[in-house]
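What follows is one chain in structure tokens, specifically the form predicted on its own.
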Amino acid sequence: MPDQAENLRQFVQQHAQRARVIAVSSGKGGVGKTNTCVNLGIALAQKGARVVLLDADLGLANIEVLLGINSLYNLQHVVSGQQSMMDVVVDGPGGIQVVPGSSGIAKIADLGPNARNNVLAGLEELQRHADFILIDTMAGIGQNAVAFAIAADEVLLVTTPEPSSIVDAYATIKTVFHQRPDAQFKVIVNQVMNKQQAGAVAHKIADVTGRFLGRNVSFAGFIPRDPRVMQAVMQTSPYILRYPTAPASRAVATIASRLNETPREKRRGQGFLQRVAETFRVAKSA
């Protein structure tokens, strides 16, 4: 019997890769994460591009709480085969799509074969569908969390200038260099008091990566401390939308206008598809 893995890959080799997939991380909880993810998708839909939120978050998948959204389906109803990915796929506000996550899925390396391959059909589908897809995945190194960020085109690193925060952004990028050695970096500093501050911790990270690790990350941007945000965080509404004038709607369309003006690096080798059937190869024989 030919090896699972290997038709998966041969699979996924006859599509073209289209959306730009960006995996949006951190070293651990409570720093801002999904909060990011919802309004940076916005504001690269305000500027025109097609945007998936893909909440892969699967021990908590509380992009629908943050968005007030009820939906029939999520993600747990893709893997089992019971609908199609575009099936489970709801609107958001501002523009946005969205695919619900499910706390039901434990971990990838659980799935079946069955589910591997409705897990793949389902994110090829998204791949024709979207211009950006972004990936909410669960906080810290678990192997959810490294898997998405491994098989995405980029990684926003979401950290605090809270010093164990700044830690464990480190910890995510040595995680993830070790097992993809051109994983592309780029560090969003959250709830700063000003510029340089932030500049200080995207330098501090920057500086122990080339050191330690001899690789580069680079500075995405920064959102300040912000009332506004839990003010709308409490309304189950996004911040970018609720008070688009506020500090941190602004910041969060800044680093949405720099994503949007760079074109993703074109690199030889696997492509999205192509790396998540991988991850499915070494999380079954691991």
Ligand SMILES: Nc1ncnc2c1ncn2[C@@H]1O[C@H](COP(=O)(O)OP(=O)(O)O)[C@@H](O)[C@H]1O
The other form holds:
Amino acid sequence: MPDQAENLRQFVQQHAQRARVIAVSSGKGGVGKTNTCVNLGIALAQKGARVVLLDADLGLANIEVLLGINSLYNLQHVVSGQQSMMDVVVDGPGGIQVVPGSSGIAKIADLGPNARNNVLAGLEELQRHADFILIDTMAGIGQNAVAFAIAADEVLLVTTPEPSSIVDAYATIKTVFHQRPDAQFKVIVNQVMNKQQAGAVAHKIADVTGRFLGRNVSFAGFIPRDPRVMQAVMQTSPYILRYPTAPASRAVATIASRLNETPREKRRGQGFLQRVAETFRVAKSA
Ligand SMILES: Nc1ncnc2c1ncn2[C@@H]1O[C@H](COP(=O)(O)OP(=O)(O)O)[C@@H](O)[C@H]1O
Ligand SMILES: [Mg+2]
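Can you return the structure of this protein in the form predicted together with the ligand rather than the form predicted on its own?
Every chain and every other molecule in the complex is listed next, the one we just looked at coming first.
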């Protein structure tokens, strides 16, 4: 019965579980974005989720360096069409998978038509193989930096309590909302002294965003300033694996639980891939 087969195919297509795409972003560099991305990814994997980290940051202290991964291929090979996305993915610690970065993808907004088609095909492949795709994005408000935040299902915005970090976090929020009015921001306050300090920072960001942009941001949680983080970095080992009972590890596990329990935001309209494609168009006409 071809009709039934066709109906089934359509049903499966419509209901196929696509990865939840989360951009891990920050206004300022050096706030702990990459560490948060890696350890949160592992915490989600520990809860049974299939997690892929995509390194979209040009910075020197990237995911590969942090994990001591030395890969043959990276996103540049996907951009150029030499490799498929699944050939580039490498196994990382704690059950996660990593797509090593390159300057090719970090300049996503500037890619030509062939390169962008390769990227889109690669991302589509990735979406079928994961429950969560966490994208470690570049800091700042340039188009290349915010492209993934604009396209993602959710944005985890990492900030510290430092005023400069808060101001830059707000600049990112403003830039992304300008291009994506239904963006879903969740703030993570990293390197805090205590819960009260984290609450005050989150409140400040939510207050300013509400007053000046008329939009909401929510609070994903906080990570304390913890000497184990730097120790683990020196050992090229994620702190959640090396020091599972350390305060930072417990905090990240709590954030992962909340994230895992919150269902994907129900939103009509375009998915991640369409929004990435749209990002290219915006960049071209800008
Ligand atoms: N919760 C924390 N407690 C203590 N130090 C931290 C914490 N998070 C980050 N750091 C420090 O900040 C440095 C930069 O972190 P990283 O994740 O590379 O930042 P980013 O990706 O934002 O540039 C780390 O090497 C570590 O020394
Ligand atoms: Mg980084």
